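Below, in structure tokens: the form predicted alone, a single chain.
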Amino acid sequence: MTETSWHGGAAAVATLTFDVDAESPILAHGRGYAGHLSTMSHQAYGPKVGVPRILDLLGELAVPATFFVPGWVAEQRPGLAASIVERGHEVAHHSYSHRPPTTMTAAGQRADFERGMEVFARQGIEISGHRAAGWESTWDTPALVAEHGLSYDSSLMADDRPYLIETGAGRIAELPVHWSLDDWEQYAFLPSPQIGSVITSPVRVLEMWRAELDAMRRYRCLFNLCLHPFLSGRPGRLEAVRALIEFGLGLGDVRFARCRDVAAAALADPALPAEPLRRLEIDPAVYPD
């Protein structure tokens, strides 16, 4: 059974994911922030310093990872995506502009999605998966992912294990996320735009993530950790990431994998049913705008 199961017999599967947003989430608040040198330098730290340090750490510990990169970021830094792939890791689609799909029309979301795909096509980067900016998918997003031949999305939260979605344009795997496994909620801070207001000790963050990984082994879950190089690439925080990976490796029954490999296993798992998306029918008399 384990040979065809998405987890391959592991007690839990860990996907280390890095959203290489750089300046894009700030510019999504308004292009005027491009004139704020301190703010732009804060974000540029991610691809300039954080990504190389992260790649070295992953290489030292011999674990694979997935890097979700907005097309605009890959376009501004033409060698970035290739430098990640060359180290054996996966690059995945993270929109073009890092504007949340929920703020766009359906046509606008499609245009942004396709513009990002075109950037990676020009750079020769194979793309298998997608993560919505801010995890703010619309009901149209999964079909857009399937229509463009991708095998998975990683933006939704209906489980803590992979699940399959019939989109109408094809079947995809969903690799679910959760705010508790996102470093943005722990570390993000800027005075303007205010993207967060708490800077937590890496010691406390490590304690929380270790507890979650350990507990997930009981339920055979997907530990889908979302990190941002401009946040977790900083020294004390990266040491917490190192300690977390070493903890997972030391357990002996946790498998580290790229998202595309987990998605392929999930799509091949006969025990995972595929369910169509069902949009909620909302009575306006009960829930008015």
Second form
Number of protein chains: 4
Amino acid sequence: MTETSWHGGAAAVATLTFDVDAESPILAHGRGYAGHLSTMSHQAYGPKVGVPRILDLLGELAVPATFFVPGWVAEQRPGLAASIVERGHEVAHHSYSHRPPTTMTAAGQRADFERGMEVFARQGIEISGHRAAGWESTWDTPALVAEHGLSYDSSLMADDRPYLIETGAGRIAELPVHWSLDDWEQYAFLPSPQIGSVITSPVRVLEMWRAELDAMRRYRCLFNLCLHPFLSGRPGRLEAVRALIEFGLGLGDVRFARCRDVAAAALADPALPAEPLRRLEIDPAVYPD
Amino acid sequence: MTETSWHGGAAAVATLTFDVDAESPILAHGRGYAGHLSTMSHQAYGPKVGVPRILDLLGELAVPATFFVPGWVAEQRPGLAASIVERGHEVAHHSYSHRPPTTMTAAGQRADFERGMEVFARQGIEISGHRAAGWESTWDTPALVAEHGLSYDSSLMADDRPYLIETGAGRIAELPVHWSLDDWEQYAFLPSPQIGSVITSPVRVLEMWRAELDAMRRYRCLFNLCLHPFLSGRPGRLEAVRALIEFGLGLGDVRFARCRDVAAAALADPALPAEPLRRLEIDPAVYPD
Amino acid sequence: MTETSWHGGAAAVATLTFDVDAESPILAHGRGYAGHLSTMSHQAYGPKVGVPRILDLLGELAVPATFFVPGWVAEQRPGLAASIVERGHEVAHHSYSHRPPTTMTAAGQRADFERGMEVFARQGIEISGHRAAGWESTWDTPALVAEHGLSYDSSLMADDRPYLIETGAGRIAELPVHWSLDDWEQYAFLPSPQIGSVITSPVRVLEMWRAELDAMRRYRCLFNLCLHPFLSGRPGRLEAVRALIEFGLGLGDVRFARCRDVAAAALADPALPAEPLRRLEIDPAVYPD
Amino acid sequence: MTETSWHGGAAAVATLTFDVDAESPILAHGRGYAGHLSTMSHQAYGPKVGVPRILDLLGELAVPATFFVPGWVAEQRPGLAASIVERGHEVAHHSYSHRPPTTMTAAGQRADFERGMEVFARQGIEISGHRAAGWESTWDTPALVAEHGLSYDSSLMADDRPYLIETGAGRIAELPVHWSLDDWEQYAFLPSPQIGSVITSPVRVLEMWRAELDAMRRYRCLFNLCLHPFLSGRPGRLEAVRALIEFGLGLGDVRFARCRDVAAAALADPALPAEPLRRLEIDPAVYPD
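Since the one above is the form predicted alone, can you give the form predicted in complex with another copy of the chain too?
All chains and molecules follow, beginning with the one already shown.
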């Protein structure tokens, strides 16, 4: 078996990703939440306060990152995506409306996907990759990504290393995510809509993520961290992000990279198998609706 | 850009706030809970045991605080608000009934707001600020606050530093709150109504709040802590509050202040921008009900 | 003001209480759960494995305790209550069926209460006190307790020190409980019925309870700990109970007592005020159903 | 009383068990989830990435384990069960479809059970024991296990040591499980279907499990740990499993064994009482539906 090369010799590769969701995941629960001023302000904190602080931190530590932005959010705040690109980071596609694909028809998903692409085209933002809203891809999602010329998706979880998918509309890299490397499960709290119910100390979250990054070096994994500016942009949590990055840099064998660069390396890696997705055949007598 | 001055040179400003809710948030779930004696006694602990202990602690450590009291609670316990003011602390408006504004009509919200104001007027308590029940302001709330001559609101979350709002009925300061600086998410537990489901160790809560206060010094923030006497009045939790205050005092560059004093400083700060709230325009085709 | 004497000079008094619920709280969710063998076995662990281990631990450390037993449980396992009394501990009344009083009519509550009393009378177990199922007393509960000649209740939460209630049917002592001194919130987990969803490490629980016991010495409180044999009878958790008791004994100024002895001291304490319960008058226009 | 011998002189016996559920518990919530690609990929990680890593870890540390596999999963991945047996571990029966028996008729449970047995028979996998899906046995389950010639079940919780059941269809050993020795409660998270809502740091989980294993030595218990490859197969969590096993090995008096070997020792232990299950008689007037 050929050795893989996507990691460039690093023991683990870290992609710091920020999902700049702003109000979109709340509005996806129902338009009426637009009238809840406190909740809207809670979400607005992300692009307003969180993103600039995150950009400063990344600049200070000189590590690259990837920002997944819903098209609706980029449209609402015209300078936002450009301000990220200017600092040398990648902006990627995170749907238009942040409604989960699993709640839409195939046509609805396509329309939402393409509307997002159009926003970035109008803003002159080059897009290489996609992440499904709520990490809720359907079997149609990977082909949509390939068909529109993107090189990677980052919404699936069948591995903790990049893998390649033959979508039928072209080959893409999958940069897998995981709930345990997401700040939402640790920090998100809102009573209405109920998006989470427990707020964990960043001290404990840092402990968990350090342990994961460290352990991933044993298996040469992709440490694909997903942070939300409205959550991790807060001071105590951002200190935990800072400490995590410093820990990773201190290890000496962890490479920090943008998603598009990891995807390119994965697509160029002859040792990574590329396979079509195998759709499960389910007997309705075994699993009813 | 002019330097801001609202902080008076401190690295961070801490406002210790206590929401003296007593039975009101439970009754807001339904009048029938008044018949649940154990639950009513659980809430009564706040004004009966928690508030006197908190007042003693604040006196001992010589730090000022702000108590947000629903009008209904002040009415039920006639000497309560006065006992707080006598110790040099501020009493502020926390609605009449503790029903969230997002669950009321605009007229209902106004009536509830004004009924609360009347209670404090009758009791001779001077009111400078307001906090919405459940941190559930509507777009009407800030103007209500300004119209009644108050100088600040403390229910929004678009920043972690004070900001100014042109409400249309006058300019007010917003002293933003956040779920992670609230003891409810850490301690509140009741099976019926289900107001919370996890009870965290105060040792961990102290760890989180110390980390946040410390980190806020990097960004010159407002550490606007929200505590509930029926929760944080319990012995082990009050020790955590004591340790937190002592930690803040020991830092040497954190200023403890009442909300009204922070609001006055913010309103007098020429470097703080004052803007009208920008209401989101939502396309019903993108976000259905 | 006279000094209170109920504590006998101790800085804090600890009542170790064990609610021997067995299957009863599960069956109160619906009789159908009797068919769920795994769940029934989960509950049976309490009297079968937990209680004997707890009795051995208490004997080894020579501390007295109080066991609250539903009448139905005592009836199902005829020797259970006697085996507890034989070891010098108190058995107290914990309803007949463990259905919460707030879900029953006044007549239903009375019938359930009296059926429980009859079980203990038939078994020759002397009963001095009562704890409402689910800590869900109604305003009728204290008078029921007094009317049947008991000296105390342990279901309310308006203080963390004993207090006296003039019930109309006689004076009783209230030994208040609290959710934070209950192992259910920390350990209970069942998917169906969903009785809890998080399992905390006993190391953290011990940390929290030690902090509470320590802090209670500042305010001369009653550390009224509520444990369930089906939960805290498990090895790692019982080690935490052992460590907690050893911590309390080591403090030197904490007294361990049975509930009935604390109640007797409270009732004999001339400095404890005895008051009727003040039922809240609720305006239906303020708090609808 | 004769001393028991099932433990072979060890202070505690540890059975490391892995429930290789893959997609089955999700599909049991509804066939429609098969269309949720992200969720399906989340579950596929178990057999694809988790199982090989776990096998390597067990080999490296030279400890035996037991893998409970739903028949449907073994059928979908024909080489899976054999790859486990080849490494010297045991494969056991974990239903066909992973639908909980408590949600099926008696006939439905039997059909599901037998279909699972047939899969393993066709694959030449020798089966000695069974674990009910979701740990949701009915009173019919133990007899089904005995009737099909298996020697043990591992789904009940009435003790933390093995016990023997006279099922009417033969005697079996019960190797009890418990929610606190399951990684699901600590790590499982999915928003839809909502299979869990909190993700705990493996550092804390290790702390809890070490404490339990250590404490079990006082009572000569069975440390019957249940792990899921899609959960504990992730790097940071697998490090916690590694550390736990190393801790157990280091204690010197803990024996690691396959379930079938513990069951055989229990069935051969003359000091273990064998009793029929006592079905509870429930008065419908006490516990309504």
